[in-house]
Amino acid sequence: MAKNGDKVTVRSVSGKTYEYIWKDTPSSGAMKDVYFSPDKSYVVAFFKDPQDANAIDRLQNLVGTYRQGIFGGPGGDYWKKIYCWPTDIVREGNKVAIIVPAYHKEFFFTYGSKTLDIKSGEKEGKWFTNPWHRYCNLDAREVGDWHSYFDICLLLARGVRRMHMAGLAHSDLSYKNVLVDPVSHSAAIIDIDGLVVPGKYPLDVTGTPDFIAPEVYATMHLPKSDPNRKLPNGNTDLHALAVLIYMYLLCRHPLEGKKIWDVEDEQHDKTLAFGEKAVFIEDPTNKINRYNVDWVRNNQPKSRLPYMLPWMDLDKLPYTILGPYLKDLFDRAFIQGLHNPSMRPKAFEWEDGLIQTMDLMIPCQNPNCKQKWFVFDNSASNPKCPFCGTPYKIPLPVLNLYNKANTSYKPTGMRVMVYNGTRLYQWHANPRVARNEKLTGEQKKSLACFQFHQGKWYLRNERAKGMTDLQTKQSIPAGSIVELKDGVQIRLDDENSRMIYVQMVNK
């Protein structure tokens, strides 16, 4: 019997070794006991409950098949940042193990908390979309700026969109199964081994409350075999991927409103507010969820009003101040598809929102302001900070994209803001680049940046070798700067690249 501290030596069925350090208390979850190898690069995670032979053999393809295919194909060292996917299996006896990486190390706390001992702990998504943890309990060193939340939400967006494109569903997506690091803009998906395959590896968990898809809640009650019976699957995840994002982005639950369903029973209240009830906080036709100022007051503690009211503010920060396209994708995600899953936007759709939407961000001009950037509404007369009501005070060049068609110029609907440091990329320039995980390293050298001098924007070229002033038909070559006028049409490098034209806003 191995004793607290002995180093213990197990084969797996690959016929490869691992060592673990035995703790007579391991770290310890709902399904599984961890051991840490004696280098801490990898985890032994023993199975609590035996695994039947449906589990053994989805495991064996976690392992193998699905596996090699997410990460031996183009781009798949990309992944090995996004997933802490399971590498192997150990049995012994009638146990079983899966070996996983260990988490990296911007995963754990640095600072941690004033109050609470959270340092060296994992960086549960927990932590970061509830505004008492993220602006009172956490060390401001841990918290990033609203422009880290963007980057996060993109991975998670990629990380779910790969998986499914796999035909695999997490199954029980939520902050709890997400580690972030706001200060490298970093995230993880974790507990991979609970995919779901639909039709071949049913679900071993209902999901995490908060996260659970209304069609699953509302019919919890019923048997796992009745054909009326939701389960999770690749829609249920992409109802869990938009609470996410939504909760990432504005600090507070889509569906936890002010209504009431049942009084005596707050279990089932619960259940019919998050499945067969649900109505979506900013629901602009059905507001009997919506709360206002006065409801927060009355329902928060006083000593938690400073950090919950700004977000809990709807009309303050409403879901819009998130740009045009994530708004789109909310009201299908919290609207028309919040009881109809078919509905519901694709990851991929999120991945593309949330970098059109980044287009748009511009950093705010107070340098004391906490969330540092702001999404730029092209509506605004006079744009401001939304979240410390700092006003703008330059002008502000627009580029609009437009992709060649024949012998003239079409509209995208894709906008990019300039401000001191904005770059253009290939995927700005070229519409069969997109930035995803398949960029290579010359891809991702800027074609063009922009500066702000004595009154001016200037777009200078860095490196395209067709870019071409269309009015005066004039060559850009790379070294060379242009300024930016309202109207200007450049296009960016060779003939059947993007034009932008250039609209000045807030003169």
Given for the second form:
Amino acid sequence: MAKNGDKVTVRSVSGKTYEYIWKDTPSSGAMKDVYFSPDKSYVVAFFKDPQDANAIDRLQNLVGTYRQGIFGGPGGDYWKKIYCWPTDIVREGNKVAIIVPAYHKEFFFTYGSKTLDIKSGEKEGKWFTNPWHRYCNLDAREVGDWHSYFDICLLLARGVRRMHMAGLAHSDLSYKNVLVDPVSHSAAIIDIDGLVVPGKYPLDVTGTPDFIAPEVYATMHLPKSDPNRKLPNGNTDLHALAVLIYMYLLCRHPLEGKKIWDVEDEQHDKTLAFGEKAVFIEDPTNKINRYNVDWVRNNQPKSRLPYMLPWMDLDKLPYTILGPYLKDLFDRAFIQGLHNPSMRPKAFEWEDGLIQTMDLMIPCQNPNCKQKWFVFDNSASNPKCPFCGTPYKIPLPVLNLYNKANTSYKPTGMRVMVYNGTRLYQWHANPRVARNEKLTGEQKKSLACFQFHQGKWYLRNERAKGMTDLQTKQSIPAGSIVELKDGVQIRLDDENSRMIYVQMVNK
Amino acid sequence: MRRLPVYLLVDVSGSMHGEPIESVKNGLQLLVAALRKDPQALETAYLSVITFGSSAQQIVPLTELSAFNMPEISAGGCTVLGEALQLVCKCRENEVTKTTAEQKGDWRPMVFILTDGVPTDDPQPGIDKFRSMKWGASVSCAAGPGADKALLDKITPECVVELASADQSTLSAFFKWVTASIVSTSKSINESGTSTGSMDQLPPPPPEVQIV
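Alternative state: the form predicted in complex with the partner chain, after the form predicted alone:
Zooming out: every chain and molecule, the one shown earlier first.
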């Protein structure tokens, strides 16, 4: 019998050897006991329960074919940051373990909390979705700003999109299975051993409360063999993804509202509220589940109200502060698609929506604003930060992007807000380049940047070759600057590149 | 927000004096420290401690984990378990929020009862009152051979566990299991299908803690 601290050597089914340090009381999750390798670069995670042939077959596919498919191709290394993907399988007697890379160091708290002993603890998502945790319990140096969470959501959407492209479903996306670091703007999807290939392998999880899709909740009472029983799949992942994005950006749950469905039985109430009867708290046409500030005051512990209330004030911070693209996606996720799984936005749509929304973000001019960023609201005559109320006081150039169409240009619906530091990239200028994991080093270099100087806005061409003012037909060579004025039309790069049409607002 | 109330009923009779009561204090401290590291438990779990010796006292009212201060606990006197059961029912009536159309009430409380002996009062009225209410998980723990397991089985037929002795390492294992039970309940209370009263929602106890 091994003693605490002993080094144990195991051989995987593929013949490789691994070492781990024995602990009498290993870190333990719901399904696995986890032991670290001596250099802490990987863990050996033993399943507590015996795994049947089916489960082992599934694991073998995950560490083999599917892993190869995602990590083996060009640019495969990109995914190492986003997934904590098991690499090998160990069988010791009737025990089965998987070898999983250790989490990157940014996913452990550096400062943790001023009041709680969580330094070096894992940054599981839950710490960042409850505003009382985010703004009271955690050290301010751990929580980043609002932009951090857009970047985190983008990485999650990208991670889910790649999985779904491979035909896989995570089946248990939740803040428990996602590690985030708002400081370095990173996120990683963990617990990937539960992945399912739809239609091919049986499932061993139903998901995590708060993220289980309504159709799964509503049919949970049926036996697994019942054809009406709904099990986790790609569409339920898309519900969980939408809930995660909503929670990271707005610090509240989209379905957890005021409506009580069963006064007698809390359990049954929750089943209905998240299942059969689920209603989006901000559904504009069905306000049954919507709460107001008075209700929040009665339903949250008093000491937490200063942290909860700004976020739970649905009038002050409605989901429309996320801008038109995300509003549209949330409408599809939580209104049209809530009980109609095939209508939910796909992961790539979230990716696009988040990218386009980030182009609408401008920095709050209040240096003490905790969120530091907000999404410009096209419909408001006087833009101001929805969090701290500080008005935006300088002229704001809006760049409307147009695609080349034969001899003329057609609107793309994409916009870029200009602030000190805005940069334009290949994916703005070239309709064939998308902002995703395939970007080359060259494509990540900015083409143009913007500066506000003595009351005027200027564009500086950094490296675009064919940039041209389309009205004067003057070339704008790399290194030169041009003033931004209402109505200016600039072709960003070569003949086929996009054009920006400048609109000055907030003059 | 629905809170998860947790009531710990601790025997502080004379026989608990010394190592047992020190181990209980130690276990309680570890329990609070561990729960504070779990974001879900920290959000929802609220803790109360009721002691019973010559009288039953709620020494810590239902308190959120972040505000929980370790109480002074000392052992001495007899074992009024019946009175403690009456008291936990009364505390629940006062402290646990009931659901109304306008307010989300709390989850059903979890109750853990730890005793090493035989009640010195008539426990029946307390048992009747306790059994008339619906609890989440309710667990009683016979700490050492002196406890009346048959009686505990009447209080919490769902689950009685037994410790071979009330020493430091055994009690520490018990408190670890209680911690894990609270953590897993705070995560799964939202789950539909099964009620929180069922024992299979709790993690399996360590070898030191035998299910009777």
